[in-house]
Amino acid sequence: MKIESRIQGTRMVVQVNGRLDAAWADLLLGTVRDLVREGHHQVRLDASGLEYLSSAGIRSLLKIRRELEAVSGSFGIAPAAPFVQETLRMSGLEALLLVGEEMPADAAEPAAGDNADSGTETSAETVAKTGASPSAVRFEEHILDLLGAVTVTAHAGWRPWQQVLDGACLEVPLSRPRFGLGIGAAGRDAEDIRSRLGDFVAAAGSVAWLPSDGADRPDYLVQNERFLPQLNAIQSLVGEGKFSHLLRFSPAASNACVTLSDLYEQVLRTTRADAAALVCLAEVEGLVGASLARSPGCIQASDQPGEFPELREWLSFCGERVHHQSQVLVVAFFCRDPSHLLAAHLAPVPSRPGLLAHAHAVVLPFRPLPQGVLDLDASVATVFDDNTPLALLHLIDDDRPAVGLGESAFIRGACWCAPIHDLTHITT
């Protein structure tokens, strides 16, 4: 089989000719796939040219008509050959597959975010603009509330690498409006968790974790009617209050990216503030990150896992960059201030001297965002839904000489950010 395709007006015209078959049904179902990561999400199957359809065949154009259904785009297939439309007909697909009358190839069709409600009081103020990041990457900034802000809550009851010591641990709150980061886990209580405490990402209800018990896939959360997440955590940042601002980015040149540090710098000048917070649900070009190998609560005063090589039992490092084409959901608070609050819990980042930040990442399959304003809610949800988190990382900047990896960078994504208003410290 044959498979080209074209832009048409507004749409993406995928044309097939030859057999589809369950030898090809896979192949066509990836390249509509990448042709959605790249942004299309109006899609036509041109079947003039179709000599055979099978059951796999209509089974993976039912699943790329679900799957762009599910980012508010549209799938169809016109024209198609006399066989292909007794072939639907005949299975009863006829009406959800087949397109009548084309409207003119230069018509324009809304945007799939253009009536999408910001959850917002200000959601008919909001603007977008476009510009070029220095990494070739567009940017388009959705206005969500001006007056919205975060306030946060930092709980350092462990400082790295001593023992965790009784009362360290606190009960976190995790539900809707909450996101945070930190270290801690799922359980009963401080004694429960000692020997499972590792990174957690938390944002919209739905909490991811990393066990250090040896788990190699992140545990979570989703919250649920009743059912509120929490953790017990030794450490914690934890934002609540209204993002300011939405940032859609996707790349202006062919194998751009945004790279984290460019994404905080974008954030801090969008918001005009001195410290921010984000949450972001991007497409992964390239993931650099560590995650605790065994728990802090296993630290024992003859330790020092905190020097090499001991080092290395206690923290795993990726070997290269990870997890390309992924989707990562992001949770990060930074500031270019040292004398903020918030730069206690931060650290510095090598490749923009004078920023810091604190950053963790849950990585899941991916799937498409819808385009426009999008709600962060119903984004996570749809994210987590029948989606089994794949790994989770406190993001670093790796700047080793020759050997360093550099830093996570995304190819496209969204992002709510809001300048951050207050900070409260818990002690315990």
Given for the second form:
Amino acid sequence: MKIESRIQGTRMVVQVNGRLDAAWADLLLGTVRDLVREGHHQVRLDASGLEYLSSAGIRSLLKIRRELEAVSGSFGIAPAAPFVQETLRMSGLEALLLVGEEMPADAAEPAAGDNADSGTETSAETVAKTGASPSAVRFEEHILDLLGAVTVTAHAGWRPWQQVLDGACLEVPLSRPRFGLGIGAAGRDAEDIRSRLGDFVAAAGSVAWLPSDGADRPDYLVQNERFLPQLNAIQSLVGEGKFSHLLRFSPAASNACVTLSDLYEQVLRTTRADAAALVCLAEVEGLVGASLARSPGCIQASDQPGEFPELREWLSFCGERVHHQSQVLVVAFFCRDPSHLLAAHLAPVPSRPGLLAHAHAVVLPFRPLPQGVLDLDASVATVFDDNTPLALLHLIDDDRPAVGLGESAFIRGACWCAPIHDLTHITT
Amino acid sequence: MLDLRHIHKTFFPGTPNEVQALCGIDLLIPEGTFAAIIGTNGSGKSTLLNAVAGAFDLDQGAIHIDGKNISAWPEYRRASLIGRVFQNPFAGTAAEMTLAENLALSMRRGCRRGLGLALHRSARTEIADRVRSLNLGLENRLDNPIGTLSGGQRQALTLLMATWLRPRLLLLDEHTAALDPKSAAQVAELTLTIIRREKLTALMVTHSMPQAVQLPDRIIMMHKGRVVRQYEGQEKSRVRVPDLLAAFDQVRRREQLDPAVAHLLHNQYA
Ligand SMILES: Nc1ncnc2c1ncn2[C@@H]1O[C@H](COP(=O)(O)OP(=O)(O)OP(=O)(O)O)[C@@H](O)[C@H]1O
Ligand SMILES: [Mg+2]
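Could you output the structure for the form predicted in complex with the partner chain, given that the previous block was the form predicted on its own?
What follows is the entire complex, opening with the chain shown before.
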């Protein structure tokens, strides 16, 4: 079999010649998935040169169709060799997979994503424009709510690397529309979770944390009608309110990507704020970060967890740029004013002097996102649906000369953001 | 029961070639437990098995089998308690001798004298029965030289020989690694069958993560002469290959956390 792809107006045409059987079905699926990753959501299969179509081949076509529908894209076979039409008709899939005569693709076919914004903020006024684009990344700015802003509740029951005292723990509700990050775990009470406390991240009713009792995978909770997720936490930053903007970004040149601090700067510019918060779903270029390897709850008076080499027992560092092409959900709080009350909960970003931030990220297998304006709740739900978190990191800016891993960066994604208008400190 | 206390072994100490092969191994393998040892190349897995078998003197530490301190026993004396199978199918058997002769030898394991190979009728019947239990059809080839068998068949026989007298401890060092996948799976299954049937205490070194997940009761992960992680009980029954790979990854990452990274993390992990 031979697979070739070409752009035709707004569509991506994949031409297959030869036999589409079990041996080739995966290759075709992989090829189309790569195209979807690159942002081609209107895909047509030119099957005029197809000589054979097995049921394995048909199954891969149905899979492609399903995956494209999930991102509000479209898929169909056109044109098809007569025997392909016949095969599909006999298996009752004609209507699903064959598209009839279409308008030439470059005539105004609705752009991808136009039908994706139904159900999102109805009050949203959508303005798209090309913003300043750091490192050849295209930013598309959508206003969701001109008055959108978030209130942050901060709780620091624990300061690294002291012992965790009685009463340091707080029950933190993390149901929609809250989002946040910190150190905690799910469990009955403070004692129950003492040995499992780990980094967490939460948004849109999904909560993931990395239990530090030797687990290699994050654990997670997802909100449903009767279940409202919450964690017991010794540190937390939780935002609540309405997002003012949605930034969509994608590479304008090959290999272009957006770093986390690019994103901070872009959000601060867009929201015209000194302090802001973001929730971002993106395809990963590379992540740099650390996570707790042992629970702070286990720190004894004689321990010095903050010092090398003892730090190795307590923190695990990624060691290289990780999770290329995976999906990530990032929650971050950041400001450029060291005297801001929030600054006490943030750390300097060494490669952007003046900027302070705190960001956690949970990594999942890649799921393509529809284009245009997206609803945060629905998007996060899609990403977590039938998908298991792979890793969870406290993101680090590694500016070590020569050997530094740099910052976390993303290829494309959606970033919901808002200025921070209010801050409450909870003391326990 | 195998009890290892604080085992240390350094090869070529004080020379540029110095290798700290075992750095304080503490392990307790209860009676009837089947444990797999996994680890990167050179992590000390074979050295650990060799230490137990008595291939060299320890620098420090003690080895107990069933409560007996055998640290000072010479290798041949330990052989009365320990059965071994190596990676090389040709290591455990004598190629020119027949199957029956090889097996007769193993029946006398641990005895230093009297290697007479004349087989009594009853012994021959027992040998045939046990060989038949392998289900490899080898009972008809008892008088053929063992060198005519395939690698998998030889490993199966070596396993039979090593467990003939129900050793107090069975040591397996990558004993399926040199076999083709199908033979490896057969020998692995046979290993499990014999260990369970005879309720043996066993230590198996393997590079095969699926094997480590499927066969034993316990997984011992080694790195640079240390035991870095163990999986037993419920945790063992839940563990899957990707978890083991992730755990290796974690060990590897830990080494990259040098003072400069520590400084970075100290500042940014607020
Ligand atoms: N008899 C010996 N003399 C000198 N050095 C040795 C000896 N045996 C082992 N070593 C060294 O000790 C270290 C551990 O080796 P060992 O064979 O135990 O590793 P291993 O975990 O079994 O590795 P592999 O997976 O490659 O079999 C290695 O650096 C090896 O070179
Ligand atoms: Mg070895």
